[in-house]
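Below sits a lone chain in structure tokens, taken as the form predicted alone.
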Amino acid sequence: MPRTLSAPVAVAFDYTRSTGPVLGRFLTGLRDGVVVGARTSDGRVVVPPPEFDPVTHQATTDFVQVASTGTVTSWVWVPEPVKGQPFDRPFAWALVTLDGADVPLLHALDVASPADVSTGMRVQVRWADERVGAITDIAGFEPVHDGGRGASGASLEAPSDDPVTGVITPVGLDYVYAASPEESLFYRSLAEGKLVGQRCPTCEKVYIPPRSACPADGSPTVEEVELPETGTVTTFCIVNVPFLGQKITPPYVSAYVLLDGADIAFLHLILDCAAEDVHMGMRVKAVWKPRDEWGTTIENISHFAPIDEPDADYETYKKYL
């Protein structure tokens, strides 16, 4: 049996988020260099400050500047760091209580072993080189070895006259699909310019992309069966909303494509026609990549495109909506 293909996949996209007045306050600070809290009604100070006081539940208006240094109160050693952790080497991330606040801040310590760690430490913030208003403004803490406290407790009267408004936060998942057998041979055919699925023994439905096993009755699909490269739009979704890393222009159509002789639809894209003339039964037939842009992928076909065929009759396709 030929080996299953697998391939690795990154998901990433920019997350925008308005800050609000109170970490708007915290990040602004972040930026000009000063670390802020808020003084809740128990009289302590917590940062980063929280938007509601967990007494009252009133929104936090009494700003306080703490200090940018601190003790350590927890920490854990990370010996082999991942991607976007705030170092490449090895380092502890560690509960921070700054010099004037009551509530500890969590971020990383930059030492260079766990022994050079410990509870009660004294630490300092090493500041970025480039400050934009993110909790990564502080690139990390370090030892401070002569003890001293710096200055806190000073409360906030106004606002910066440039506050931090936004941020953007890049989110991202990296991993390696494991495709099984039944995808495996489905990549492999479109490598070969076909589109091909399995029937179930049983009830000898078709399924396209190909599964081990009938979801209706669980028996294995062994039985391969090449289908044609024609079929009938049965739902579909017209995108107007363009976001980051789109391809295509809005409007366009993204449809379930119901191929002939198959007994599920799949999504593709419905092109060379308006948006607005894209609708249930539409007959449509794939149109595919010029052949040296293959790969073992769906997209070797570039999108589905109308034929010149009568609208397929609902009771064709109404029970694969």
Partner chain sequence: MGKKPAAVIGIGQTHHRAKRLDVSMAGLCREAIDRALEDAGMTLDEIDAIVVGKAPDLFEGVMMPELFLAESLGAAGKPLLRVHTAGSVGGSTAIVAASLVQAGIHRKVLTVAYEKQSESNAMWALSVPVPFNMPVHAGAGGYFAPHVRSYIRRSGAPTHVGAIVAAKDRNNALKNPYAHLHNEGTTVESVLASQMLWDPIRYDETCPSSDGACALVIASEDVADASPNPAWIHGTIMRSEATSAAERDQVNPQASRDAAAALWKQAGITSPIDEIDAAEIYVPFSWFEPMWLESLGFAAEGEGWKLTESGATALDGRLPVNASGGVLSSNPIGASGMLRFGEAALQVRGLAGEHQVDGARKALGHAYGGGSQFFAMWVVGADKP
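The form predicted together with its partner chain, contrasted with the form predicted alone above:
Next up is only this chain, free of partner chains and other molecules.
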């Protein structure tokens, strides 16, 4: 058995970026099938245009159209592409100085092997089939066979009537999340229907879930303590607000439940009574899901439900608020 429990986590969101005028001009160009750079105060034509001049710090305003052909100034081979890169087969990244520009742009170069690429080789933009106003409108670079030069250097006229002002960028990352050894003990115990906490050897408080470091003392909790499935609602809120990624349909009561014998409350769901009937000091008991649905998770407990006991006296739980 591995020392710790682990599970995959996806952190994914489609970010909505507003571009501002300079990046907007660049992306508008890409959408319209042209590459737009800017002349900086040192006289260089830079692609993509910097938002602010590196020397004067003023916003960039002098836009220049450059060619879609250019020269490789550096490259690297990508034997194992990662998710999201322009090609899912081996390819090269290249720094390409487009004709009419003074500094290179980074993008992918579609060649079959490292033998097919060299510094100084001529390449051209391969446009994406569908262009939306994003850097991905350039599908990549490909070798130019006739070595031709495209039109470039013209100062740009007024921007398009329908400029790009925003771009949607999906950012999805996959992680493996591992629980600490102490948390793993807690979750594995849950898979056996038990609530197991640990006592801090220094301050003797009982933590559930147990901790790799007692937050008061910095020492790991050690001595295992099995706790009952009854406890007290110390405080709570009623969640009425829906949000992206939410797992439980509102309204629901998210409550701090202080198990009898524990020195810290944890958050769980209160059901089997009207939300407005939940109150501080209410005595509750864990309601477990059917055993065949159990895993190594606190979700084995479906929720906590009120029990027919008098409320806990405020004095008994006020120091846990």
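If you're wondering where the values come from, they're calculated on a predicted model, not measured in any experiment. Whichever C-alpha set is largest while still superposing within 1.5 Å between the two forms counts as the rigid core. Positions refer to the first chain, counted from 1.
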Arg199: Cα shift of 2 Å or greater between the two forms (core-aligned): yes
Honestly, after the rigid core fit, is Leu190 moving at least 2 Å at Cα between the two forms? yes
Using a superposition on the rigid core, decide whether the Cα position of Gly133 changes by 2 angstroms or more between the two forms. no
